[in-house]
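One chain comes next, on its own, written out as structure tokens in the form predicted alone.
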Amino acid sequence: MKPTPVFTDLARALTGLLGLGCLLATTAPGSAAETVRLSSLDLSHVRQGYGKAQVDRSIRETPLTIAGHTYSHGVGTHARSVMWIQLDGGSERFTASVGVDDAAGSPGTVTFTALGDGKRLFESGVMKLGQPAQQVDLDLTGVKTLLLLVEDARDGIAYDHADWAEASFLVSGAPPKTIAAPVEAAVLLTPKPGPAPKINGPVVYGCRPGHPFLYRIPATGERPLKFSAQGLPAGLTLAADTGIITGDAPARGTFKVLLTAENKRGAAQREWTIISGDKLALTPPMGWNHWYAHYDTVTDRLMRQAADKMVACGMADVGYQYVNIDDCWMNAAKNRDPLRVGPLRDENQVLIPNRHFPDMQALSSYLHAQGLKAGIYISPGPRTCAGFAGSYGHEALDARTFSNWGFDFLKYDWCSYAEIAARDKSLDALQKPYRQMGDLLKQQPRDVVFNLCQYGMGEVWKWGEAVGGHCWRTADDLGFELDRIFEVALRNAAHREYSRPGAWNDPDYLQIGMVGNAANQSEPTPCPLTPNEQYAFMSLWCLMASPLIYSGDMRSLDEFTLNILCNPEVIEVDQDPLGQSAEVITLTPDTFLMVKTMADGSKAVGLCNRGEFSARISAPWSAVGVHGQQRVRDLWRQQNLGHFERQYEAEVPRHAVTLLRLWPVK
């Protein structure tokens, strides 16, 4: 039973006078109950997108204030915030005032939701800075579990400071307590590759005429394998024992090649098309980047170890090929590591790698010898994000240097460029450094895939290809938003019309397994995602035709992480030559379909549940865009599920994706 407002105010006043702390005994008519403040509970279980939940203060550790009104107690949090509370039927009501805290200092947009045993009890809608608090008053009779959520209104989490002010439970039975989110077992869904040969990877490959050519045929099966190729153009040579194709790219044209891999268990063949012309990255780039594993501790040795592991663990056998250095390979004016401090350029203005990288050309040659490609990083500004040497004023020289060193991929990160240009953020100013470097890379005598890292400014997906880019970041660093992979995917998929061969929307790196905390750039620890979230991560990225660049610790790859990274049938969805990003079909606030048309006419379909509870999701053929009987295959388990006439439905766990492929039954 809810106490009267007068009684509640009196009780609050007595609490302040007598210093009774967080528990306040009250007596409602006809029953004994006590008021338990939300802020008195253990907040260590609260999972949120930034910082830690605060007791009786905002996320900025200031008084809780919403639209100019200050509250004495409550919980200050930050989107995306998830708070599980076990009630066991002991609470009668929950009351609170919710809104964006005034200390946000810039417009934030959040939504508040309360769910009791999976049923929505309250939804605030979008709330903004300065908007008066909304009142929450929930009947919790019989409710066993309450879930309090703060979402980001699908526009990013910047300044999303959210307050559960004056939040209290009226308790007549078991006291409320916060609990951890449901625990899941790390189940290996994908069977290991069989001993018979199987050729994987893209079926189409782009290159520029006359440039150095390098391709490692991805193939699983018992070693040794013997490789051969029919129709390989003149100037290219295949090493039969390694499957590495080298030489000079052929003249302009399309070349159909039949690849064969054999071992004592049998033989496998695959058609593969080389298109020699102006376009690179005809399928999304696949590889590894050091950033979220090693930050500013990266070394030549770590890069070589990563390449060795990519081959040894089987990642190269399913199509991963780039080994990319991120920031901190150059010298800096100052750094905590003296081996990374020194002159930025030599007497000829050529970049000087720091002492952890003694020979950049030798490093790229080491990678190339294994059939892998080398990537490098710099900023168009005077400094990189971490304070190392940038390219500003030396762009032509740096493009030539990277080419001479043998690098095949360049990540160009906005960073300090805004300090000396583009302060007005006009479209021309945003495009200028990328257009300049894009033109310079085209002039080099080797193929360099160009990654535009400028966080989606100026709607880069509309012009990234025009300035020479092959892929471009569509939003901020994902390392700060790992709890929002579904929201990030939905935001990225909104730009699906701009996804095509040679032009890819990039929502940032795959961060599963062992990764460092982006907030403090710590040593790698187990990623915070549940097993289902990690499978969902890969499913969403493949459905969107995103670059598949892993950024975890290669030294610590375990069987579970490799199970997610190395499923050839899932990767085939990403590497489909049609290059389509899936269409999103919204079903409920928490569930949606992602439907991708494949080059062979089949459909890849994701049944996606971003909600906090398991959900039954149906994919009707009318929504998927097919009709008649369809053969349905579970891609993660590599199992045929049967023929279905009008729809397919499944129970999808919380934060999970069921990934299917449909072919018409003829």
Given for the second form:
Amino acid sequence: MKPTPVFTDLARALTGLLGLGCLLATTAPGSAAETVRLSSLDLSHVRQGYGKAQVDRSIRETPLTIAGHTYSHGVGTHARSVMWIQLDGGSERFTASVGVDDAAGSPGTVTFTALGDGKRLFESGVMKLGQPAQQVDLDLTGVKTLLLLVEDARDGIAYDHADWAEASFLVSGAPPKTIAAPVEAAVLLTPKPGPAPKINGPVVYGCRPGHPFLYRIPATGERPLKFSAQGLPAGLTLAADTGIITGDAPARGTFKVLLTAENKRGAAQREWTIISGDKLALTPPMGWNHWYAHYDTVTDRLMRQAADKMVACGMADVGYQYVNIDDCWMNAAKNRDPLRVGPLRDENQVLIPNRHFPDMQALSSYLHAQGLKAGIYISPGPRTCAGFAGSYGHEALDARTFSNWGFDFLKYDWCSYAEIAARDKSLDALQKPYRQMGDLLKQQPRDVVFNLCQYGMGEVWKWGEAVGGHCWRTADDLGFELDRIFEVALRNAAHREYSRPGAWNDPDYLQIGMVGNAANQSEPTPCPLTPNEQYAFMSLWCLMASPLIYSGDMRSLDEFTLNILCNPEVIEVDQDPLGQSAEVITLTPDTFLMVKTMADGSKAVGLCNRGEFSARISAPWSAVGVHGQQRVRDLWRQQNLGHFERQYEAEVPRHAVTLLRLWPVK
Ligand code: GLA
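Just the form predicted alone so far, so send over the form predicted together with alpha-D-galactopyranose.
Below: every chain and molecule of the assembly, starting with the one above.
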């Protein structure tokens, strides 16, 4: 409420007398007001998708200019840009002119939003390069926290140079100040596995007849555990103490096996089906990849350490299996590390690993001995993305080499192949190298899961399986988009109809815990995601049946990170044999449901809030696609929430997902 003029006059007289004008001017609303420029605030708290927020100039460091009009002050930023400003009711108005800066290139499309204590005060709609500025004039009476947001208008962040031009507050009380985004406490939700045995992992497993077979039964429970199996096809042997099954894959057919794990606390059983035929990866591959942890510093030693840790920390007990080398294991013509420079191939044209990898066969054997599988990486072009030896012109030999070395997974990364197919981006040209390698891998005497990495070009989800792929990246590197996991998930989920056993959309690796910054390939530091965002990351990936490939530093896995990676009920959503990717049901601009039908007829449901404030989200049965009473379970806490008649509703914090599973009550 504003004081009466009488009070104002009195206050002025008093302040003059006491010499406290300055103090009263900022504490008595309406008594006096001053203009505070947005660009005068501390901009170090601003989070944005590229570069740093600029004072009185555009992100390109040019004068702030929108549709030919130049502005003397303001903030130049880049989508996705998040600016939290604490007002404490001290500001009366906020005015600005907003638009895409003229220095941006095409496509340059953004949306500007202002939220006051969670309420939308301004929404620009999609703004394009060259479009005249929109005027913002907000009444901020009583507003405690203002949030200024610039988003990417759903077409990625390329050229999204956004200006809050001539942005100012009219301040009559507490001065505005930028603050860091709120961060919640890191709470451990996943209950610790009990001492009694429990068998985890997929219920179906695909292999090709006669090929080497390797499967480590994932199981928790106090060690020692004693494993046994009924119905194991001839040619396969189970090691009772480790639970590792080896031998030669059976002839074509479906084999129902009953697995048992026992310890002094009891016994657990699980039906497990081996399908020997053409298909591999009947459930999304799970494992670890070195890229976001070690970039071009990867070594044989780091790979072995990662494998040891995968077993020791319990990841292998919930289904993680592949230990995958990414780029930089070969030689390059030039590199800052002389141990990675050398001849690319020997006299027989066989690839020469660099000196950090003394013996590839010994490395894969080391992983196999622990029941784990080995993955490798190369490009169809002459060079990999990091400039190391590529396969171009040597594809058949390389496929044989990887198989001889004992690798079980190949990531084939487009990169310099662009030089080969530069002139011709036809579908045929995009498919050619993948079809070629897909055919070659099928000819090898071992099962090699084929991961296409070409960032979604040519709508790869439509043809990835036909060229022999088992999973395909649907977009660019997620390491550059970690501030947008919800948006990345929504884009990936748009291809849900192509997700099925043996054919998976891959939105890239799980980057939680300690990860290196993709932009400068730094040593691992704590990932930039809040605790709720990390839970959301895993929840979304599981709902979308994405490959679960962790890519953080295995050496420094902490309890919080492991609690996210290793919840068997959450992983079960990912590994469901139906292979469905969840359907997105949009509720509001900030909230949506993800609904996935599971093989047993139950539904996995994510109540998703990508907004900046907590939101009440309800999942009515009509939207979930169920009828009648449902038993609802909180998968992260592994707790039943009760029986519900028509809907389930919950308060979901900012940037969080509540993950549920619903079974009909009989
Ligand atoms: C590309 C890929 C990444 C990684 C790097 C390695 O950027 O998309 O996943 O493999 O290459 O150089």
